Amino acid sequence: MISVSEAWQRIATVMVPRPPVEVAVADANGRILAQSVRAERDQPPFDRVMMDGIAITLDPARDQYQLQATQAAGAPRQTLASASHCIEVMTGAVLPHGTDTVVPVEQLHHDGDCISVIGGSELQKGQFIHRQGSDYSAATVLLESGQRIRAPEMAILASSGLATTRVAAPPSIAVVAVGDELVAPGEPITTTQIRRSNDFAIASLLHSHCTPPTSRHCFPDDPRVLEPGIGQLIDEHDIVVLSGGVSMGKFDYIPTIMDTLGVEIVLHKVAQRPGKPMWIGRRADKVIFALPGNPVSALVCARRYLVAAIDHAMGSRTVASPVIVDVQQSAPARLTWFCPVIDADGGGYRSRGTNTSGDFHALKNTVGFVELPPGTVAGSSLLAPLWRW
């Protein structure tokens, strides 16, 4: 068996970086930036009014002053005409030539075009002003390559005046479930029959990392199914990710079928729980994850490995959050272990240990696992890397 870390290597050295492909911004929500990002202007592009009031040039002696005029938020800059005179302004609206300060609504008396201030004397100079340029100046790198678009990264790019921008190409993937036991929810079972159910956690796994899979499929454990079967899933697909029939057991055909398909062997086995029986290979520029059959060790490895070689080859800059975890199990002696855990009181995580590797109800409300070193001792409270659902 080969370490974790060196698993990852292996992996990563075999991912082909996506292409770029040119989107709408509107449509570039989730995705992995191709390109830098710079302003378009400075930020805010002017005098930035913050308040609905008045804009006045401050006179601690003066209380009361004579309405000129409205400055509505995007409308063209206007001029005070004297030291006696206030313009009434809108929240977002520029700030009107010869004032300098805010007073919000809040602190006048309106008699009909005069306005009195309560409270005068607190004033501030400059006050409820955003100025220009504050936030950031023209041409400043706001969003680099690599970075996912969320909400606040897409009111970013929206600002920065761009219509389309780069983004890496997602991959074409295909994620199959093997198994003669598996039978698809809603219909009828035996007793000694499972629920199909690893192909819909993998599918919801990748599309909540913006990656969703072109397809899902199920072939028992069969030769004569699975060769034609996932050597045409290669040939259209850049990913393929099978979950069991990797293991060493009479049926588990799949490194075998992956020799006479031509696939080359990345690596079989890591030291780890769950998910040692892993199987990684590649065929030019395709690859295909192996996954264990058991749900608990197929969704881990999915995450370990899948999604973050997925986010490697599209250049993403993502990486597992470190995080103080109270452990309330073991871990094994020579395994790296991925240990699930929830929101501790108080803050923090604590370890949820499950019954099996076949045990996935237990990882329902977990935000996700972190990987812990072979050896880690129950009671332990640790620093160690979370990668979140």
Second form
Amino acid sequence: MISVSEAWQRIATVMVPRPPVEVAVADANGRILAQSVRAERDQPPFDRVMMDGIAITLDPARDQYQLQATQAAGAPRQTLASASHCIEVMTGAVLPHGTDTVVPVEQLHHDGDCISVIGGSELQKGQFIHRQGSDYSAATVLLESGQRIRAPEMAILASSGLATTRVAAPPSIAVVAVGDELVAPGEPITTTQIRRSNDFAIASLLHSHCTPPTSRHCFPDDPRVLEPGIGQLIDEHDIVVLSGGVSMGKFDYIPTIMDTLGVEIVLHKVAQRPGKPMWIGRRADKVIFALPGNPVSALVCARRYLVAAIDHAMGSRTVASPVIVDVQQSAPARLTWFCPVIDADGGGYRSRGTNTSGDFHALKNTVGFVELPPGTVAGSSLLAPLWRW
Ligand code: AMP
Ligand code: MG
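Given the form predicted alone, state the structure of the form predicted in complex with adenosine monophosphate.
Now the complete complex, all chains and molecules, led by this one.
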């Protein structure tokens, strides 16, 4: 049995980097950038008015100004006629030539074209002006390759002026549930059968982290169906994810079938709980993740290895972030423990035990799981990497 870090090293080695594709900026949401993005212009691109009000040349002795003109956002820059004049300005407008101070509308009293400033002694020269280039200057690298585009990065991307951008092409992924006992939601079910949930959960994980699966399937524990079925899926997809049928049971055919299909073994069995029987193989640049069927094992392995592997292939720089966790159950002596966690009152995270690796209901409302070293004892509080759902 290999360690979790050895398993990850082997997986990272067989994942082929995804090629870049050009997409419209609006379609880049959630994708991983495959280029760096530089600033089109200084930000702000001009001295920007920050408040609706008037722009003046500050003169502490003066508290009345003659209204000269209005400077709207987007309009060409105007010039102040004299120190006794003011120009009405709108938030986002360019600061007029000859002015150095903005007085907000709340401090103004209008009497026709004569504007009085209330509390003029408190004015600071340069106030409410967002200076050109004070956030960043033109050509600054704003986003780097490997960055995931979420809302803040989308704002930066759009403001860079690019209409399209290069992102990593997502892999095509088939997700397959394997088991004679599995019945889809909505189908009639007998007392001895089980609702099929793993492929739904794995699809949900893929959907929220990287890319939705291209296709979903359910195969019985029958080599005559499994062999051609999985063979065809490997031909048609970059990644095939199976759950079930990889353990030591009489009907766990997956490892043997992989051999028949010419899939080269990358790893089988990892010193971890849950998910010890995990099997991973490759055929040319295709990778097959055969996850254990127990729902907690399947989901934990899908997050820790499958999602991380796809992120890695797409060049993502996202990693599990270390967090402080209060551990309330002891870890197994010789296995890495993927321990589900919830938000603790007052900050940090607290472990949540599951009855067995079949107890998927216990994962409800968990944030994800932390990776704890073998032998971690109940009552410890330690720093551990958190894998979020
Ligand atoms: P296996 O890895 O095939 O031995 O399955 C282990 C356990 O997980 C068994 O109790 C299965 O019924 C259950 N199981 C396997 N696949 C699924 C699935 N897709 N959804 C829910 N439970 C499953
Ligand atoms: Mg089974």
